[in-house]
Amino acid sequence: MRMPRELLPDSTLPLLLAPYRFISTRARAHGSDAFAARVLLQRTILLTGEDAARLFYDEERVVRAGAAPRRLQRTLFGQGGVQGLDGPAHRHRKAMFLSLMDDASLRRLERIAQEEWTAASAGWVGTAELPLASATRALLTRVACRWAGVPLPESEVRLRTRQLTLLFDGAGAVGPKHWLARLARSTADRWAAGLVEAVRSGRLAPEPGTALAVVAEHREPGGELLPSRVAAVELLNVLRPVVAVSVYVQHLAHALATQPQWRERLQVHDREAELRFVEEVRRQAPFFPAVAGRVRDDVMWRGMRLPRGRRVLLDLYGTDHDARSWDAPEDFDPDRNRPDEQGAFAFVPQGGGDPATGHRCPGEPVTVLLMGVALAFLARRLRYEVAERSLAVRMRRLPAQPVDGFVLRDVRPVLSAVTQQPA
């Protein structure tokens, strides 16, 4: 069976014009979950759907080493980090990140996040217009550094916030913003490497078990310490995703504004309802549209040949909106099946499969926790109006966000709030 193929000599422009819908739309047009195209002038296989995700996350058939476009390696991921590893080396490095996700560490993160939200939101009161994006980026930079054991003088908050933001917010941009993201990667790598070297020399003593301590002390399978430049990349792989949760916070606020029945329902603290709301936002929210891999050896899938070395792009957004896996996927419905009931390859906002052995993001518990803290403040502890323009979402942007970073107006505290879950 011959794999369907796009007729255009290169599909980069159509992909950029509709980054979240291109793969699933063209797959439906071809009547196939796999089709061939050229992207960035390179022959590529584009995949969508739960079965395709299962293929993509099978390390015997698809690997990640060398797959990400160089523009992402030089901004979003960094060079030498865990995202570019496979097999035993990947699992060994991944275990370092998983060690940061134990219950005690997550409880500490939750306490820090609540403290920073309390302090920051107090300063928002009386602001005529507050872009939630910029406000939460600074807040989450403080959270990330405190949790990771990274010293952050107040004089550096703005600089570090901008650097960490550009790593994810400028990675998919074209032109000057992308160049700024490359500069941010270079300067952030030097900053993080300096922190690692300070720990190793004894000039800095972070709390044991924090990311800075763990990364600085991590040893590879052969017993050697990570080179400081690689350790810097891995430290930023902890800090950057925490700040990137600011994108999900905007989509949380957007969902509360457009789903008034859920805003009313969440006035009462109900942990199960909150988790369902958070997970539905993660399913619906357009973050990054796709992820890249390479075919390890020739693969036959559904009668189609995927040749060795060919780059593949898995459609994350389209898989999370696939009608074969989700009833009425375009509807916002937190009461639908929870993702953990749906399967490890139908819900892939941060990758598919087992985070301990595969390339699913180990930081998903961090994302869910931080979104839960944000939801408590946005739904119950603050009152505000929403600028009408912010109800529109810019879908050509990477990652997609509401217009102007979701603007809040007339922010005020809730003097008394019902917080008990009903019996």
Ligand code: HEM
The other form holds:
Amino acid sequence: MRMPRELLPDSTLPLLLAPYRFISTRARAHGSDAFAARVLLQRTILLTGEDAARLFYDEERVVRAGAAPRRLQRTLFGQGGVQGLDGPAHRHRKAMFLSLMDDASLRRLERIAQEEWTAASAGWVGTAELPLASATRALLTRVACRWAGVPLPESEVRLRTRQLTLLFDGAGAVGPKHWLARLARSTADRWAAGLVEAVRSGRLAPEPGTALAVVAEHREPGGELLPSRVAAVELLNVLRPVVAVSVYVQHLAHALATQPQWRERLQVHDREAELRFVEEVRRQAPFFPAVAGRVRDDVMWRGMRLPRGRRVLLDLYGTDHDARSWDAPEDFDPDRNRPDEQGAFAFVPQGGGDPATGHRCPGEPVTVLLMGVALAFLARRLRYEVAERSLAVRMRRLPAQPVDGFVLRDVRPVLSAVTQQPA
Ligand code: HEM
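I've shown you the form predicted on its own. Could you give me the structure of the form predicted together with this ligand?
Zooming out: every chain and molecule, the one shown earlier first.
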């Protein structure tokens, strides 16, 4: 069977105009979960849905070396990091990331996040308009650095916040913002490499088990240390996404504002309800539209041939909204079956499959934890109004976000909550 193909000579523009919906809409129009198109002038196979995710995450069939577009390597990912590795080299490097996420480390992270939310939110009181985006990026930069064992003098908070933000917020942009993201990548790489070298030479002694200590001391399977520029990329692979959780925090606040019955329900501390709410936000919120791989050897799938070396893009957003896996997928319903219990290939906001053996994000527990702390403050410990304009979400932006980064007005603490309720 011949794979359906887009008629346009290049689909980059329609993809940029509807980054979250393009693949699923066109797949439905073709009546096929796989179709061919040119993206960024390259022949590409676009895949959507749970079955296609199973194909994409089978490392015998799809690999990562050379898959990511260059513009993302020079901004979002950096060069030489875990995202572009395959096979045993990937597993070995991946184990390093998973070792950062044990229970003790997550407990420490929770404590740090609670302290930083308490300190930052005290400073928000009395502000006429507070864009949650910029406020939480700075807060999470502090959290990321403390957790990772990275020194962050007060005078550097703004600079590092801006650099780490540009890595994920400017990567998908076109024009000047993309160039700023490239600049941020080279300066952030130099900064992180300097930290790694300072640890190796004994000038800096981060707590054992922190990301900086682990990355600086990590050894490749052959026993050698990582080149410092690669260690820098891996350290930024921890710092950058912690700051990126600020995007989910905006979507949490947006969901609270548009779901008054949930806002009310969450005023009472209830761990299960909070987790349901967080997981439904992760399922619904537009973050990374898709991930890229390359066909390892010729593959036959549903009677269609995927030729060796061809780039493939898996639709993450469309898979999380696929009516074959989710009842009423467009409804925001935390009472549905918990998304994270629906299998490793249906719920893929941070990739699919097994994080230990494949490329699924190792930071999901960190993300859920940081969103939980944010939710405690947004639903219980703070009162505020919401600027009407921020109820609209800009879906062409990458990553999408509420207008003006979700603006809060007249933030005030709930005094009884501060003393009586756990965060
Ligand atoms: C804002 C929340 C986050 C989102 C939306 C997100 C999303 C993703 C996605 C889509 C992937 C790619 C999966 C693939 O290639 O198949 C990924 C990979 C990765 N993420 Fe996350 N992530 C988040 C938070 C985190 C956190 C908090 C960390 C670390 C502390 C982290 C570290 C990584 C790493 C190291 C990889 C590469 C894994 C690999 O290639 O094996 N992420 N993430």
